[in-house]
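To begin, one chain is listed below as structure tokens, in the form predicted on its own.
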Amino acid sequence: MKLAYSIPNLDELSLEDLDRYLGILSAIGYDGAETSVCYGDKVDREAVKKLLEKHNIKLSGLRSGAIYDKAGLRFTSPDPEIRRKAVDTLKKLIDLAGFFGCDILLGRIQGLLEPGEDLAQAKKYIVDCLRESSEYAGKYGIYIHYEPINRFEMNYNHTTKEMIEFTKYINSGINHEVRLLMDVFHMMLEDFSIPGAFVRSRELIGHVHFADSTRDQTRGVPGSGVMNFKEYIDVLDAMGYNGWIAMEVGLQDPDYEWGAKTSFNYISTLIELCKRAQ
């Protein structure tokens, strides 16, 4: 399993604040950095490559919520322009994700629901949203990693078993199939059972992010609050999972460096943890 950490969203970040940030993560043991682009053709991807390769250091995912957040952009829309101005969007992100060889992931750019639209109408919009785009990143053979979202943020698509069953039927229409982003501070709040989800996952799981949780916080560094991701390892291990753990919590300054390093020794000590036990 690789740590990533999160960083700024890169197509607002400065070449020297991406170098501060990337030196951080190098210095403290991370194999990558995680970032949000809303408009992938405004990065200096060279530019970008030479700072990655300094400080040797992948970028574990590309986040698309802000082609919502950002641009307002979303594949549930009823305007088949606003739909068809979202797929091509995020079909530059793939562009960069494929410069860059890494993955997708995506859950926001599907789009708050307004009122009175339909909810299977709008599912409709998304199988073919995805299953265009999902086409698209196989060419670059890289996958798209699509999120359950809590209820607090999404209006619809929240838990795992459901994200399963939906994820199969637009994989059932497509050659590069869709996998799944498994987010712990979204399970908690809509699975009974965070194990129990990895396990059900288990043929689709792609990507994974931590984060702790307690009544006074969210996304709070793992270890501070009430989760228990030695179990989530453990989990995880004994299912094969070799990909990224991204660690998606607060990026606010000056804490960002205590926030990185506690998280990463905190997580990097329960999977030696793990492997000793072995």
Contents of the next structure:
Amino acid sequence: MKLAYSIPNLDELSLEDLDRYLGILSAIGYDGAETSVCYGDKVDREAVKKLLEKHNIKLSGLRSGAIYDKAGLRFTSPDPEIRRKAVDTLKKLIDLAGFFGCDILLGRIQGLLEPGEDLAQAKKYIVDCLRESSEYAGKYGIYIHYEPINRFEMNYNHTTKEMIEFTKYINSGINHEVRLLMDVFHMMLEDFSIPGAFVRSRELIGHVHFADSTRDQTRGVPGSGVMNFKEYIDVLDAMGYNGWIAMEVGLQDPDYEWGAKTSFNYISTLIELCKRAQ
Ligand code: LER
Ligand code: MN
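Swap state to the form predicted in complex with ligand LER from the form predicted on its own:
After this comes the whole thing, all chains and molecules, with the earlier chain placed first.
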């Protein structure tokens, strides 16, 4: 399992700040950095590549939520023009991810359902958009990981169970499969059992997010809340999961470095203990 930590949106970061964040994560021992991008064609990919190589850090994935949150584009729009722009903007992000050889993380771009919109019709739109996007990602040999999101952030597609069924249906019509992004913060709010949800997702799991519970909707540093990361790591190890575990903790400066270090020390210790316990 490889460990990554979030950095601010790549298309809003200066190269100096990117250099600083990557230096912090590299010094702590992370394998990767995870970020969000709205317009993939606006990133200076060669300069970013040089900084990633300088710090020996990989991109663990590119999040696509900003295409909805910043550009207002979504897969579920009744307007075909908006859906087309959402897919075309995502394809530019896939081009960028293909350049870096990392995957695409996807959830919010499906968009919140607006009052009066029909969920069954909205899901048909999602199927078409995701099938086209996943086949396009297949050109680069990279994958789209689709995230179940809790009810406070999305108004459908909440549980792992329903998303396994939905993703299997999406994959039934394409050659390059969509995988699942399992985020324990959402699973804590929506699933009956987090280890159970991991095991049930075994054929589709492609990426994992860690964050701990907090008393507000921010994301806690692993170890600071009530969640049992020792159990999650053991079940992922037992499943033979060898992908990324990205910490999705919402800490900004001045706590950023503390959060990254504390998360890394806690989770890497649990991984080491799990390995030794075999
Ligand atoms: C993004 O990975 C995430 O977990 C949620 O914040 C999406 O709304
Ligand atoms: Mn997440």
